[in-house]
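In the form predicted alone, a lone chain appears below as structure tokens.
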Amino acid sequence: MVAIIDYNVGNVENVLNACKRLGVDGKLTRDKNEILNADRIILPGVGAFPVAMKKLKEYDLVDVLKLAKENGKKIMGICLGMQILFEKGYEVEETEGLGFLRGYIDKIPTNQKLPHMGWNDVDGDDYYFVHSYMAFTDEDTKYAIYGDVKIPAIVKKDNVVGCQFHPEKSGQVGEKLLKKWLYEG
């Protein structure tokens, strides 16, 4: 089973739609016990930073999460999903973010229209972005060009993996990848 976290900070329907058509069993979820014997956890998100830690708060997911980390479980972040698996950010105010990847997440220095949205290239497939902030980080990672600033699209870090872009939007290019990771890790 593959925990989706469900925090109220939407895109669950369309990444629980992927596993089914992946044949995997998506279950959305806050509970402890079935996040912490989950087989993969997907943190989905779309909105604010400090909104979305001050959800995962509310609903005591934080220091689940982060035993699911401890304990090895696979964790996939989706577009704000990734963002607070880093360690800060600094959207509408300074918040302290899961600390799973180094780094923080700030707003695309660009003069390029915001939100960076749209299809866009990482490493010779292209994938559906929606954001107006990024992470700035030195783990492994793997970048989309917009305008003249690399953006960190793909980061992963041992048992982590974060994707600002949407896989679940994305189409058959979108369902490779996470047919990959809930396959393969």
Given for the second form:
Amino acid sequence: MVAIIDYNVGNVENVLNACKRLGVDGKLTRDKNEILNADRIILPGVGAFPVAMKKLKEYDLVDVLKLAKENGKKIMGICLGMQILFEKGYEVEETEGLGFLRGYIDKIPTNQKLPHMGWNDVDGDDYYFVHSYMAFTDEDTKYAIYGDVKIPAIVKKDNVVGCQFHPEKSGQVGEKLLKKWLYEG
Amino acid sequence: MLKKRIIPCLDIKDGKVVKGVNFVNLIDVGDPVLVAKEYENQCADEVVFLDITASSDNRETIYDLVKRAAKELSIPLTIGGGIRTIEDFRKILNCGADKVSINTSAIKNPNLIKEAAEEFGSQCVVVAIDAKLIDGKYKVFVKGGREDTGIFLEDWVKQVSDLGAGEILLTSMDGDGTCKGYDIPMLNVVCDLVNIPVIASGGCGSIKDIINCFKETKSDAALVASLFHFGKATVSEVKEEMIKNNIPARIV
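Would you mind generating the form predicted together with the partner chain now that we have the form predicted alone?
What follows is the whole complex; the chain from before opens it.
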């Protein structure tokens, strides 16, 4: 079972829909035992960094996720769910994140249009992005190029991976990436 | 590099595609989900459902439709038509829509843009604007271009952007339905004023019109209806032509 963390931050249903299309048993949950017993954990999210952290705390999920991470459980963060994997966020106000990945989140430093919205390529494949904030990190990272900014698109460390784009909204390419992560050993 | 998007738009009434859609080699298809899925397979970058159901009794049909579409589609889905309140936003988004497009309700209550952006994030707030050239000035219209709001387009796009809209869907009422091409001068006026994505709409009659739009304006996306629905072109053909013209496009 794949636990999709249900913490009231927007469109989590579509991650569940994607799991179903890929034949994976996904479940929206905020139950501690279900999360700790799941094979994998997806942390979705749309909205603002401080709101997401507030909700995680409200549902007592911060320690649960930290325990799951220490247990070596595979965790994927998507979009805002990726951003809160980092140590800190500066959206609206300085907020502490989960700290699974080194670095912080701040506004995309560009004069170009924001949000960075639409399809952009990472290693030759196009994924759907929609965000105005990005990671500043020295972890193992794959980038998307937006004007003169290198936007961290996939950040990996041990059992944790973050995707700034929405694989569940990125057509066949996104499903392929999700499937690979869902089925890999 | 960020790609220029091609967005098929379906007019929907009582849960069905208005007039149906005739794909090349396929006869009349009425189910919006089947049509949208076909466009996704052709490499559409997003899909828009515009609900023109007049009766409010039939609101439930759109919710069922969005739920069904969200299960099938793996590209972003925007819903427009009949969304008046924050609660309407919430309902549509909870059904699985990625973005909500508002038009008349934003004119009546501009604060709805701000409230929705704060509650759900700017990324899901699309403000659709219908405009027309009147005595050398661009004016904002409602009711399908029949009613002049008296508002100048330049003022409205700035306000919309300041209130936190994530995107502007600009339809030229002078071009809509004419197949004479997108309204390049109007698009340029709007693209120069705001720093959020702009979707061009109204007037598309050929693949060439789409190419011209991307070459001559800074539009981020092109909304396309009849060209695709009448089987005159496929999304893939448009993408091929974009690539030939050095316009960044997503191909599979």
